[in-house]
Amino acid sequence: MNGYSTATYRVFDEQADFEKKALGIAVGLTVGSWTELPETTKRRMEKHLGQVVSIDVHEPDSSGGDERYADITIAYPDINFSRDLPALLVTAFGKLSMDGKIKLLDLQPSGEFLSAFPGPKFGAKGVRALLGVHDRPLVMSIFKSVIGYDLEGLREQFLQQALGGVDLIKDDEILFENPLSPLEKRVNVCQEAAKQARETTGQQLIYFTNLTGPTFKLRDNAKRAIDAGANGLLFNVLAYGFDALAELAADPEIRVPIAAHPAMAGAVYPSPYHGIAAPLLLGKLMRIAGADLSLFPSPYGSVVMPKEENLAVRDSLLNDKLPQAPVFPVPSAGIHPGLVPLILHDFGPEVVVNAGGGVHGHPGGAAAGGQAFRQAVDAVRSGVSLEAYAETHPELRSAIQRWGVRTS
C-alpha cells in the first residue's frame, strides 16, 4: 500500500472478535473514532485512518493444548507520522503494547519512510574491506574482567587478543567512562597494542570501543573516541533507543562502523504475549537505524535464543527486503571453538564468531584461544573435521580437550 507502513500483531484471546479488534486497532491508533463521526467529517479524516489489511485466526486444537490467537496486520498512514524510528514504533505499539496479551512481529515501513534512513556507513561489506577480509567468517573477541583494570592492564589484555589473529576486538558493554581507563587513554593504548600485535600477525583489527554517556554527549563523546584513534564503536543502543543509534551512524564525522550490543533485549523480547519479536528488535531496526554489525544471543551457547527467532533475525540482517545495506550477524554468549562448524553451517559464511570466555579460558591463554578459532574456521572451509584439524594445531587441540566439539 503506497503511503502506509504496516504492522503486524499476534493478539491472545479465547473468545474475543478478532475482526472487531483489529478495527479497534486500526481506528484507536489513528483517528481515534469512527463510526460516531459525521459524514463531513469523516470525509477529512479518512487520509488519516488506518486500514486493516489481514486477520490470520488460528484456532486451539481439539486436545486444548494450545491457544487461540490472530495475527493482525494493520496500515499505518504515514502522514500520520514524523521520519523517525521512535514516531513509528509510538504509533503502532505505544498504547497497544499495554493492551493484554498482544505481541508486535513485524514492522514494514514504506519505502518513502525508509528513505529517511541511510542505514549503515559499512555494512557487512564495508567492513570486510577495512579488513581486506574477504573469503571467510570474520572472528571477533570480547574483553573480560574490565572492571578495575588500570590502562596497562587492558593494553595487556588487548595485545594478548590481538595476537591470536582476531578480526575485530569489542569493550565489554559495562566499560563505561572511569578514572582508571579514560576514554582517550584507553584508546590509545589498545591501538598501540593493535600496532604492536600487526607486526606479528600481518592483520588489520578493528576495535570497537564502548560508546557511552549522556545522551546528548553521544556525539561529541564518538568523536572524542575517533580522534583518538578509535576505528570501531560499540553501542548499547536498547538503553538509547533506535533514534540515538539513526544519529549517530547518519553523522558524516562518525566514520567507524558501530557495533550494536543486545543489553536490555532480554526486557522485550523473549515473551511469546508481550514486547516485539526479536527478528524486528535486533535485527530489522538494527540495520534500519545504521548498525554495521548487530549482536544477539545464539541458540547454541550460555544465553540462548531460539534456533528458529536466531535465523529469523540473521535473515532480517542480510535480505534483500531493505534499501539498508546488510548487515554482519553476531551470534554471542558461549561461543567457544567447538561451536565454529554449527555456527557455519546454520549461519553460513557471512557471521561474525564472537567469544569472551572461548578466548579467555582456553588452557594456553587469550592468543591461543584466537588461533584455536582461527583454526576452527580454517577447518570448516576446509571441509576437514575439527577433531582430524587438531592433530597438527595445539591451540584447537586443547580448545577441544577443554570444550568439546558440538555438531547438532
Given for the second form:
Number of protein chains: 2
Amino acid sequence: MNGYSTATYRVFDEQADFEKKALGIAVGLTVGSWTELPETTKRRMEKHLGQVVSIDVHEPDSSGGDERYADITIAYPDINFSRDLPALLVTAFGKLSMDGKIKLLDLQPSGEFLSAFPGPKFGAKGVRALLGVHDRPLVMSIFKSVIGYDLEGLREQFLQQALGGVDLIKDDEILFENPLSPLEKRVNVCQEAAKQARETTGQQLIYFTNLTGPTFKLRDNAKRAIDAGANGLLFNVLAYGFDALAELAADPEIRVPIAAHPAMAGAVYPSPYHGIAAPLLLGKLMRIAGADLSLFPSPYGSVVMPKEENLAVRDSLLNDKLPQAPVFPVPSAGIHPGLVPLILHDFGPEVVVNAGGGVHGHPGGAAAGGQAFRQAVDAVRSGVSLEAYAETHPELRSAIQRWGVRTS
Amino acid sequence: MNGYSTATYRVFDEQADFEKKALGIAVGLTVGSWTELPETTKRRMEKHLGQVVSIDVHEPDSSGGDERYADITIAYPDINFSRDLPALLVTAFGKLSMDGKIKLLDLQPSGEFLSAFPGPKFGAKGVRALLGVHDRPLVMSIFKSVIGYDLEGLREQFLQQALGGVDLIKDDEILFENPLSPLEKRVNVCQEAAKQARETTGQQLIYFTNLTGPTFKLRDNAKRAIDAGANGLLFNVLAYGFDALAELAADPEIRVPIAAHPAMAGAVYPSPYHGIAAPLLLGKLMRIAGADLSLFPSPYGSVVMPKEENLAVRDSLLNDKLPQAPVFPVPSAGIHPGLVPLILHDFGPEVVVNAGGGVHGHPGGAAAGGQAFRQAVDAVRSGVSLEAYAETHPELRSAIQRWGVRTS
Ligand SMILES: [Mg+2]
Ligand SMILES: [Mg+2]
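Having seen the form predicted on its own, could you give me the form predicted together with a further copy of the same chain?
Time for the whole complex; same chain goes first.
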C-alpha cells in the first residue's frame, strides 16, 4: 500500500473478536472514530484512516496447551505522522502498547518514510573498507574492566588486545565521563596504543569510544571524541531513543562508524506478551536509524537469546529488504575461539566475532587471546578443523584446552 | 549508604543460588572481577565495587502454584557513573536487563545524584498556582480527534472543551508536525479560543501542545511553541528517553509545565518477568526528570492497570521521599463524571481528572461534558452524592444517565 506504513502485532486474548479489535486499532490510532461520522467528514478523513491489512487468528489446540492469539497487521497513513522514528513508534505502539497483552512484532515503514533515513554511513561494507578486510569475519574485543582504571591501565589493556590482531575494540557500555579516564584523553592514549600495535601487526583497528552524557550534548561529545582521534563510537541507543542515533548517523561531521549497544533492550524484547520483538528492536530499527554495527545477545552464552530469534535479528540487519545499507551483526556474550566454526556456520561470513572473557581469559593473556580468535577464523577459512589447525598454532591450542570446541 | 545509588530487582529462577547471583551483579556491573584481583588492586578498586544490600528469597509454596524469585538490592557507587539518567539506567539495568527473567522494581538514587536534578519547574503546586485553583482536583480534557482536522476544526473543539470549565486541555500524543495544524498556528488558534472561553468562564486554562520532532530540535521546537503562546507542553518521554525530559525541564527558557505522556510504556512495565515497574517508570523517574504532570493508565477503563500499581505510581509522584517537587498524577482512560467520587476516594485531592470520551460523549456536547465533570467535583467537595447534586445540575444529570455512577 503506497503511502502507508504497516505494523504487525501479536494480540493475545482468550475470547476477543479479533476483527473488531483490529478495526478498533485502525480507527482508534488514526481518526479516532469512523462509523458515526457524517459522509462529508468521512470523505475528508478517509486518507487519514488506518486500514486493517490482515488478521491471522491462532486458536489454541484442544489440549489447551497453548494460547489464543492473532497476528494483526494495520496500515497507518504516512500523512498522519512526521518522518522521524518517535512519531512512527508513538503512532503504531504508543497508547496501544498499554492495551492488554500485545507485542509489536514488526514495522514495515513505507518507501517514502524510509527515504528520510540515510541509514548507516558505513554499514558492514564500509567498516570492511575502513579496515581493508574483505575476506573474513571481523574480530572485536572488549576491555576486561574499565571502571576504576586510569589512563595507563586502559592503555595497557588496549595495547594487549590490539597486539592480538583484533579488528575492533570497544569500550564497556558502562564507562561514562569520569576523572580517571576522560573522553578525549582516553581516545588519545588508546589511539596511541593502536598505533604502537600497528607497528607489530600491520593492521588497521577501530576503537569504539562510548558516547555518553546529556542528550543535547551527544553531538558535541561525538565531535570532541572525533577531534581527539576517535575512529568509532559506541552508543547506548535505547537509553536515548532511536532518533538520537538517527541524527548522529545522519550528521556529516560524525564521519566514524557507530556501534549500537543493546543496553536496556531486555526491558523490551523478551516477553512473548509485551514489548517489541528483537528483530525489530535490535535489527530493523537500528539499521533504519543508522547503526553500522548492532550488538545483541548471542545464542551461545549463559544469557541466551533463542537461536531463531538471533538469526532473525541477523536477517533484519543484512537482508536486501531495506534501502539502508546492511549492518554488521555482533552476537555477543559467551564467545570463545572454540565457538568460531559454529558462529560462522550459524551467522555466515558477514559477522563480527566479539569476545571479552574469551580474549582476556586466555592462558597466555589478551594478545594470545586475540591471536587465538584470528587463528580460529583462519582455520575455518582454510577448511581445516580447529583441532588440526591448533597443532601448529599454540595460541589456538591453549584456547581449545581452556574452553574446548563446540560444534552445535 | 552515602555515595551509592541502589537498584532493586525481582529475579525469577527455579534453582539459582541468589547469593551468588547478587554478588555476580554487584561485581559484574562495576569492577568486572573481584576475588581473583591482587590485594593492591582491590584496595584501589574497592570504592568502585558494587555492594549487595539485601536478598529476599521467595520460595514457592508446596502447591507449586507460584514461582521462586528473589528481590535483590544492589548498591552502585556513584563514582562509577555520570549525573544523568541514561548513565544510571545503563549501569543498573543495561546488560542486566537481558539476563533472564529479571525486572527492575525500583531505583533509589543517592542524594548526591538526585541533587543534579532540579525536577519539575512547577509540579502539582506550581500548576495550581498558574491556574489559581487550590481547593479542588483539576479537570483535564483531551481532543476528541485531531488527525485530519484543520485549524478551524481544532479551534472549535478547543473552544467547546474550554467552555465546559476544564482547567487543562491536551493535544493527542499522536498529533505531529503536519500541514493542516502546524505547531505555531495550532498554538495560536487554541490560545485564542482559550481567551474567548475565558470571557465566559472567567477561568485560566493550560493548553499542553504536543512537543515532537527530531531529538536535537526538541528544545527549539519547545521555544517556538512557547513564543507562539503555548503555556504547556505534552511530551512522549519514552520515545526520547528520560534525559531529554530532564534537559527540557531544566531549561530556564522553557518556562511552562510539561505533561509526560506514557506512550510506549506498555512495552516496558506490564510483564512480571521483564522490564521496569510502573511506579518507577511512570512515577519516580518522571518526577526526577522533571515532569509536572504524569499520565498513566487508570484502573477504571477497559485497559486497566491494577489498582495497587496505580496507587504506587501516584505515591511515587506525590510522596515526600524525593527532593524533587511532587508531580500531578493523571490516571487516564475510561473516565466519566460518574467516576469522580471514586477517583477522589482512590487518589485523594491531588489528582487530575482526565477525560476524552467522557467529555465529548456527553449528550449535550463537549462544553456540557466539561461542566458535568466540574459539577461532579463540586458535589464531592460539598459532601453531596452525585445523584442528589444532579437534581439541580442538568449536565451532571445527563452524564449520569449516560454512564451511571460507579462507586467501587
Ligand atoms: Mg559490556
Ligand atoms: Mg491520546
